[in-house]
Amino acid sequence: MMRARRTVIATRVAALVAVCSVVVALTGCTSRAQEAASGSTRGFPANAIIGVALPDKTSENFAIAGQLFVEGLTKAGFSPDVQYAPATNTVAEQQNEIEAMITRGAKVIIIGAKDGSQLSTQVADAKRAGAMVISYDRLILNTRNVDYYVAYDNERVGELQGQALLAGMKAKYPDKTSYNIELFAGSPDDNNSSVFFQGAMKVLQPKINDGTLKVVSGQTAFKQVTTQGWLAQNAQSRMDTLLAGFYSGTELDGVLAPNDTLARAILQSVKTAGKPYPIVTGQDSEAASVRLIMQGIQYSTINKDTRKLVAEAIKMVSELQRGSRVDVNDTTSYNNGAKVVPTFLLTPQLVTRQNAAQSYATDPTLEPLTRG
């Protein structure tokens, strides 16, 4: 299984690199925002050390993405440092290659955080040495050390969730007035799992007020539905406590997944049971759920072009490595704790069957899954 998972990566990671470079050679179409309030870009050598600080691969995304990082770092001419926090060892893992990139004089770090609040002793030792900090796909916490954040909108992303969770549901269920629902969230140490969770429920909350949507086990706090590590046995586990415990004679006919490996762990779930599918959400475009979307057992996904965000972020370090102003898109929203990062937000694209051809029809690796 894991060898035929990394055969997809790397095809993926293949057919991507061409067209991630070149999205990288372009300068955006955004107007530019004035100069970060977090220090000038005063430029520094064009074959610079750029660290690369990504969380576990346990995001088909993640492993993609550190690829397209040492591929598309090397070609806008830099030297890649890329470092993954393997998901057997804890946030330490992550803070000592931090340190250690900055210890070869990186000029620039880019940081997946494992753990987003427990980062900023190593961002502060970054400034202190002279390098700037772009937050990637998960904001650090708390600390006024970091210069850019890039990111999908990923509030957005979780409304789109619960948009679909209530599509799908009318469209199978049409004799319907109410569902039965359960919820999931990503890992309580990932920020963005919040912000997932927060964009959904201001989809999915008035519909439980108003008894449209019943969470049978009572479960929809965010401490409740969190799934430790974004590990897929964790929420196979849940929810196949739920269906022991709630749905012995009660039909269940929607779940909010944060992602698409934890989707199809839910799924399997429900299978192994002996239960129908009801509707499941996801994101991430994961080959596996793109299959399971066009058979009509996964419902949805989130299209977040990995491609786009690395060379977003290789494009902020190529403006500053010409000490030019970066390219940024919201100033405004995105409050760590201790600062308004400045922040470049692409948009998601909710994906279903209907529009699953249209949606990977410049990606080599997806679009063929759609055919047929």
Given for the second form:
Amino acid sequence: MMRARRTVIATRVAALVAVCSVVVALTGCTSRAQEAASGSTRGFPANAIIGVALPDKTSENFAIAGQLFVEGLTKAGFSPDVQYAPATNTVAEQQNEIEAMITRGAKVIIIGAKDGSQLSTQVADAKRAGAMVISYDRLILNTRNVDYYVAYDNERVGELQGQALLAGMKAKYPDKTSYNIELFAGSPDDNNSSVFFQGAMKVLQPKINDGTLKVVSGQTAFKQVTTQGWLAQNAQSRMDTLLAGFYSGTELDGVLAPNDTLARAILQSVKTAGKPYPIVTGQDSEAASVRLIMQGIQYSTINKDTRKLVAEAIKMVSELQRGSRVDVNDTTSYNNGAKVVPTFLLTPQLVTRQNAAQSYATDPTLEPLTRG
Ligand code: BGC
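Let's see the other form, the form predicted in complex with beta-D-glucopyranose (BGC), since the form predicted alone is already up.
Zooming out: every chain and molecule, the one shown earlier first.
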């Protein structure tokens, strides 16, 4: 069946090439024949509507991304339609927003999923209407109707967080040979949360097994450590409970925090309890956390420069518009449960006080925070 279809396609491509060879100078159809042969898509109008459906603003990077998409897509000649899911009824609202983008005739829909497992109907509708779908930062799961994925290497983010936690505690407590820690993960409806956690546990689990690390609460399973909605108040109240239940008379040396918003909530809880600050990791390079890092209060964050991620997504849109080959650099790693999604992956960078100035050297907002 498959082979027969391929033969039909090959025959059509051959016919197209033959026709083109006659009229090549006038029509420029050689390149279209080559595109058809290389499997790339046909383009769409240069001023097309491009939908961007972002989740609720659970971190600064999504707030920044919305603005950058409006500016970047406009500059590239497109008509951007950028929408955020509101904080309440988020999944349903994001589903409605995507359907509305399809109705308005969007040619590409870029989606930062609120819940990556609940968009199958919407992306199927998008494909039926002839729109392409790009999964942004968070992978959309269990559907073949996702064309591309653009993201930072989120498993690597987790590994860097695990390594930072270990390195930070070693440096802060040179006399200790074992450390008391607690683990936090992000929201269970965000596919990235388990990816970050798995990455971190690749580094931390062997150290838990050999006794270097002790999770005093015993809460080490992903399900036990998630933070619903990535909300600061949920992390803060869990930390309050952990401190009250397990740390009277016991020192807390480190906390794995999956992002900066939660890191600050955890630090606040520790402060309120009147305890010394442990080593706390983070992610996103939020301005408030970069300040805390420079003051030696938060230990680390991750630089996932939103400007680069948005620029890559817009580059994909331009490639699709021209009908040229879409530049991806990973065609094996991101199986969403229904297909391996071709991906453009960017490299995250660990940031501590030591390398902050260098890491943010080209960032006009963060660089000034690293001085003095
Ligand atoms: C993003 C993180 C962010 C988190 C909460 C994740 O999907 O990758 O950068 O901190 O969502 O918004």
